[in-house]
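One chain comes next, on its own, written out as structure tokens in the form predicted alone.
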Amino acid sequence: MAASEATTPLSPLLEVANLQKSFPVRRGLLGRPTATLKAVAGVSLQVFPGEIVGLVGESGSGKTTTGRCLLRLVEPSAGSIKFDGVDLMGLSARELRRFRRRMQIIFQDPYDSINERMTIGDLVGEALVIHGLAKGTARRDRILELLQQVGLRSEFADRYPHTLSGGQRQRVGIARALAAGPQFLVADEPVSALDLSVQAQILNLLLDIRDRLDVGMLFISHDLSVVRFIADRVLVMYLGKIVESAPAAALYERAAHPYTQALLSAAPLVGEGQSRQRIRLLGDLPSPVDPPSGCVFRTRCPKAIAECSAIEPPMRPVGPNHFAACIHLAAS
């Protein structure tokens, strides 16, 4: 069941152009850089208010680095990141702080991302103190309101994280992200560490938050079935690049890029009697230290031809708001 497609206004909440992030590769702890790892290699995307954009790909494709670069938790190497019309790349650390409350992240691991020594109330209310949004009774009331929004009773405010289940911890993480009243959320694999039954609850909670608060969201995941449930639009990432972008329904029904087709062929089908032919990829994901020339997917692509090693295909339209980067699309 895919999320219904959002009606998007003319102006995006977030607009990213040619985002790049490289890391030096050193030999030894104090050694000189010997190579460059290109984690994000020219990503462009938009997110509109009230829209959930899914970002999918294998581990090592650059999804998490992309999400953290958008919030400047990791400093990009190049590119433009405009939030509500303001280019975040041109802001100082002090100027950027004004935007922090409007852009928040929900982390993958609800165990590593929570300070075990703080009460749930203090964890959720930390942003209220940092941004000077509420104190005293008003702060306590806001904490209880946030816990209620994520499905936790008021008595959780005085409990410690070790008494909570994984799903409850993730609800705390969501409440903490919502505390400052953000307009944009990066949800980085927020259900991958949870049981299937709990995953559905958290996904429905995120959809409810989107509908009530009209927040835009970048939802990062390697699980295509999860993204199909929640996303309005889907971006497929491979080795630091976006290779396909489409409305969710169009992507799952008419995937155009060979990589997307292979990912979908491995995803489970819902319903009796359904089956599809599995497309098996060749080899392993190449190293981002030494990516292939031309099309980055060519070394594993079952449709690769000689020209793929020389030509880096641009994103081309294959349908309404549907784009893919493949040399075969240029010839069709």
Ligand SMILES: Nc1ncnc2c1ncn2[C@@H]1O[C@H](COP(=O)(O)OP(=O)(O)OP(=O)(O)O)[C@@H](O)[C@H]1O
Contents of the next structure:
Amino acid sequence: MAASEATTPLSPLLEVANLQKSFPVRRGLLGRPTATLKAVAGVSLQVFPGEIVGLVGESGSGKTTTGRCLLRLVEPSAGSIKFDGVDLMGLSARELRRFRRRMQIIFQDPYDSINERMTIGDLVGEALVIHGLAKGTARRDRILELLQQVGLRSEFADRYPHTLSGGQRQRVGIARALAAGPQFLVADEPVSALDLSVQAQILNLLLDIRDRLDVGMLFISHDLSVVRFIADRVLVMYLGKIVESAPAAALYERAAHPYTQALLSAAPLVGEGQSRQRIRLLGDLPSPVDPPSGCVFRTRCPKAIAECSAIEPPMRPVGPNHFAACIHLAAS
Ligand SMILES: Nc1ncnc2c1ncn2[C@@H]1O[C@H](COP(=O)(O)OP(=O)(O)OP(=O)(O)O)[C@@H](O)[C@H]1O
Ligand code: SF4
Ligand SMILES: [Mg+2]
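Switch from the form predicted alone, shown above, to the form predicted in complex with the named molecule and output its structure.
Let us now look at the entire complex, which starts with that chain.
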């Protein structure tokens, strides 16, 4: 059940405060670091059990780095990540391994990091082996159950990756992520490489999995139509920061931040079956090596005033469970 439908207040499954990730910028491959690139610059968010939180923003805004930091696939530079009440940042590598079972990632291209010579069954069962979860016939039964959960017939277990279509490959990627029984998933652009008709099938599968397994999900996408379809709540990211957070309906009807408004106007939300437009904004995203002072959006903001270069606006409530960071909202 989605968190929004719950009748009793729940504790967050994931609670992130002031997450930061900087990368050193070197001149040449082995040169000394000459600058710092702030990919994630103080992100705070919560995901409740059974909730799908969308994370949108232009290419390079820090979505993937945020998602990977949450699972500590990328080591955060600072901040706290609480999963089910436990501070992941304080865990040793060994303790973290126990938590890995409970938090998984679905990639845009599920075949990026797999061995093409393994059968689908072995690929889906890999996490069962790694975490010592099932052996022999129990493992085989679990693999068949996982294939069924993602809408693949049992004969797929003996096939090889190269014989599958894009949609089937992503179903395998999802089955792999589900194998160890996670409570939380990061889905990083899981449908961006797929045809439109297949996108809808995979999104429906993810919704079905949420409903059946009550997993929480951070769903990363640059496509506002896709996020509108699947997310309960949406976070808008710009240059490493969250600038707006709102229930999905409120965001699409009453966007409060000028950046969100620009994104929505640049990428009209078309109906199913029509082609979707990519996000287009005038000018480029400034470099995260040298971000603008004050409000990070000010160099492209149609509503910018002089004060925007001096003051970094905090997130302010603008409606029920709806927050945005803009000086004009602070003044009202
Ligand atoms: N390993 C790395 N080393 C150095 N810089 C990195 C590294 N990973 C990401 N970055 C930089 O961090 C910033 C954020 O990248 P990230 O991949 O998180 O963005 P994104 O929002 O996922 O973009 P996209 O929509 O293109 O996937 C970018 O400027 C990127 O070049
Ligand atoms: S604070 Fe200023 S620059 Fe930032 S979004 Fe608001 S008006 Fe635009
Ligand atoms: Mg990315």
